[in-house]
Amino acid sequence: MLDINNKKLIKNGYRITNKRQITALRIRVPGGSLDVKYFDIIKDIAQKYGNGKVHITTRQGFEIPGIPMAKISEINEIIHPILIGMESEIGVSIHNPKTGYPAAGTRNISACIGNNVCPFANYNTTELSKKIEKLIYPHDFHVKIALTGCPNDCIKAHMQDIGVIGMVLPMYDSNRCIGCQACVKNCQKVATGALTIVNYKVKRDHLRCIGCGECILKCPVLAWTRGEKYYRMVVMGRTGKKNPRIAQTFMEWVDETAILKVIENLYHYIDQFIDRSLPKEHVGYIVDRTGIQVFKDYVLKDVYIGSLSKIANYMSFSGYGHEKSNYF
């Protein structure tokens, strides 16, 4: 019988399963993008050591189930090309790739396809996910981060501790506009109604605009064009048993440098205030204890706030509880 250290097992990218002495390997796929040259490795492990199947996790990783724990060291040697790939492609530092992952496999940074493919996306989610991965790896705290290219939020960023949503500043040329109102009608139907017609020209309400960029896509005469690229960050979303809730906007119309600095500062905040008696703790629970102002003091340190940038002064987090009196 193997003497298994559960914490060490999880830290090595494996997970505890419902079968004794059987584990599952998590393959990290930062940003949901993986070179196909690694597929043969995943396939061989699944067929030779697992049950012949691969599960795609909710965080866009690969999970290979049915692996005997006695084979972990052997498998770690086999997957080392994937870890070396992380070193070269992302720039993370892995001391000895032949001993497997130095980080839990469940905390993959997830991302939609971004502007590599999607016409709605306002930025390259894969590239930003790699920058974040490099910044926070080995990602020991239980922070779920998701990147989405536009406010359609296909990645469900509002369900994460940190969600990064792409924005664009639309630029309007009134001389090209023919007053067709295609942009206005679309904004009213599927966005926030930030566009109106005033004296046969379009007026944009910046306070209502969420930077989705659909006005640019809808204009038949290129009266709308893409200006500067920005981001919106939503924070403290969570699922789970205790008071699930949707993330809310913490800052918007900020640049990539601000996003990366806030995430870097966030880890200092967590390290200072996390409840270490728990196996893991979401950011929102920590903020519930410290208050939003302490959170802001930490994460906004040395962050450049541009002229368009907006930071939330107050955020109401209600979520929902489990009061039985709410039921008939």
Contents of the next structure:
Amino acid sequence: MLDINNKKLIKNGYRITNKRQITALRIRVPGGSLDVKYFDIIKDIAQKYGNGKVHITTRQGFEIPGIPMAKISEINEIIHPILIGMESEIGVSIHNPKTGYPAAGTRNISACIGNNVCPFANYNTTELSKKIEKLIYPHDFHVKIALTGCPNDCIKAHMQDIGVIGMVLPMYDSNRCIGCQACVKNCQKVATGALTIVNYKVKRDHLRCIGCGECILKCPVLAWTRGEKYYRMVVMGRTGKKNPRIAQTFMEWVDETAILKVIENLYHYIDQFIDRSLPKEHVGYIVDRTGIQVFKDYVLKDVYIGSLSKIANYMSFSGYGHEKSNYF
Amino acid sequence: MGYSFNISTFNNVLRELSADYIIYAPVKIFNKGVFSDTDLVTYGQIKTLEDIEFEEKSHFSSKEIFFPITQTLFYFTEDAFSLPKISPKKIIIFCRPCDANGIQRLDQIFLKNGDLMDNYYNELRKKVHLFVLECKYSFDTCFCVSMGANKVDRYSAFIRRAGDTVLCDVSVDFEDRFSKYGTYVNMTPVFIESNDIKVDIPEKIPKSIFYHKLWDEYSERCIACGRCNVVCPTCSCFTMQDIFYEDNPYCGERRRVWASCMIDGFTDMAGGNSFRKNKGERMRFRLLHKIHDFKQKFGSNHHMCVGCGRCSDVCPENISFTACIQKLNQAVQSSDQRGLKS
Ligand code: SF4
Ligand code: SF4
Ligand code: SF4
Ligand code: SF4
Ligand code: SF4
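Pass me the form predicted together with the partner chain as well; I've looked at the form predicted on its own already.
First the chain shown before, then all remaining chains and molecules of the complex.
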């Protein structure tokens, strides 16, 4: 039997499975967008070393199961073009691409398809994924980040430690408006009811508006057009056994620089307060201990807050506990 | 007379013209498309030749320049009213042949439609001089040739851009401005002679077509958004709005604002009556207006539609105007065979 250092194996992107000496490799696909040329490598590994199958993970990576642990170093050599193309080339520093993934704690950054394809999207989720990957990978902290192009949240950013939701500032040219009310009715029906008609023209209530951009999409005359890009960050969503809960808004109407800086700062915060007796701990549990104010002190350090930007003063999480007698 | 320019000599002409004229042309506006990170091609003010978008069709037509989307007709207080000021500058519009023909259709409606002419339209329209841009190729939805709107004979200038050379055929009114910087050449305008799309427009349309099932699918498909109207160079409908200022409701203004026959409310009348409630009927009304009623009413030799294809380009439900014309044509042919009378 091989002598295996489980911790090293896991850090290398492999998994301890329910069969001794058999592992599964996880391929990162930052932003969920993969050049199909890498399919050949994934397929070869699955056929030659695995059981001929891949599992498509919820984080948009590929998991290749049924691999003998003895073959890990051989496989690491084979996947090196993926590490170079998907990581080194976007600026991630990979010390030696022939020895496989350098860390697995910070999970693959998943993203909805974004404005490369989706008409609702307010930004290019693939490009921002790459910028974030460059910033935080490789890292051992267990952090889950997902990017979604608009508040439809197809990627389920609300289930992540950090979820980034695209916003756009709608710009209104009243001279172009023909008063058809398409934007008003639609905002009422599918968004937040932020629009009303006053004197045949439209008024937008900025406090209600979530910057989804639906009004821009609906206006036949382009009285609404796209202004600056903004983002909303939801934090501390999580699944899991202890106390799963949906993420809540921490900041909105912030720019890309602020998003990147907060994510960078988050790692300092975790480093300071994580419970190191556990193999991993979700950020939300750490915030439960430190309180939101301490969290804010850390993550907002050196973050430029624009004039439109809003930062949450309080965040009330309910989640759910295990007093089952309350429900059943 | 024909003149040839390079970019900088042509820009000299534009610079001098801009003293007396506001100059509009198709322009590409970065990141102003409906979708994120896309651009918008539309009419905007230009200073130089480089500002002009020569390659793509503009989303909107040029009509909003002289037929504004929102136009204040007068301001009122309790006992007086006054007219809004308009800029003393004249207007130059660089546009393609279909848009130039579209302007003639609007002239018909606003200026030659009964005894009165629309003064508000006329005031702006008479300032407009057209610099027609030569189409090098036709776009995939264009059918200007079928509509006889591929050619223009009256223009202030006709412009061909070939790389860094600009060739112009100039009318006498603008001769001085162009001859100063250009070199004399022979220049004959070239027009598009064939489009990928050709439509056959039935000459006689029987009244029975009113109740034909061909319109039914549009009741299902069309979402009554009105995009097809607002991008059309020949749609002329407007509605009136009386505005009482919020701070002082004794003052206000009367505006006219574009209206669309596809959007709910277009036919609403006092007393709550309205017509064409389903969208198939609206499609029928719009289509027949564009390719039948206008010509019949004015006895002109052309239809209202100039075949620019914009209504097909912008329809979010992928409704093709030309496909609908073909369906109508087939329906008319077969109903003729069934002996339906007009
Ligand atoms: S979240 Fe928005 S942008 Fe992303 S795929 Fe869904 S609808 Fe499109
Ligand atoms: S961006 Fe969305 S929420 Fe804001 S006004 Fe427009 S439709 Fe409503
Ligand atoms: S959709 Fe556009 S034209 Fe219609 S009311 Fe809204 S802003 Fe005005
Ligand atoms: S009906 Fe359509 S094709 Fe005809 S002029 Fe209007 S927009 Fe152009
Ligand atoms: S653009 Fe299309 S969907 Fe909108 S009103 Fe016109 S035909 Fe109907």
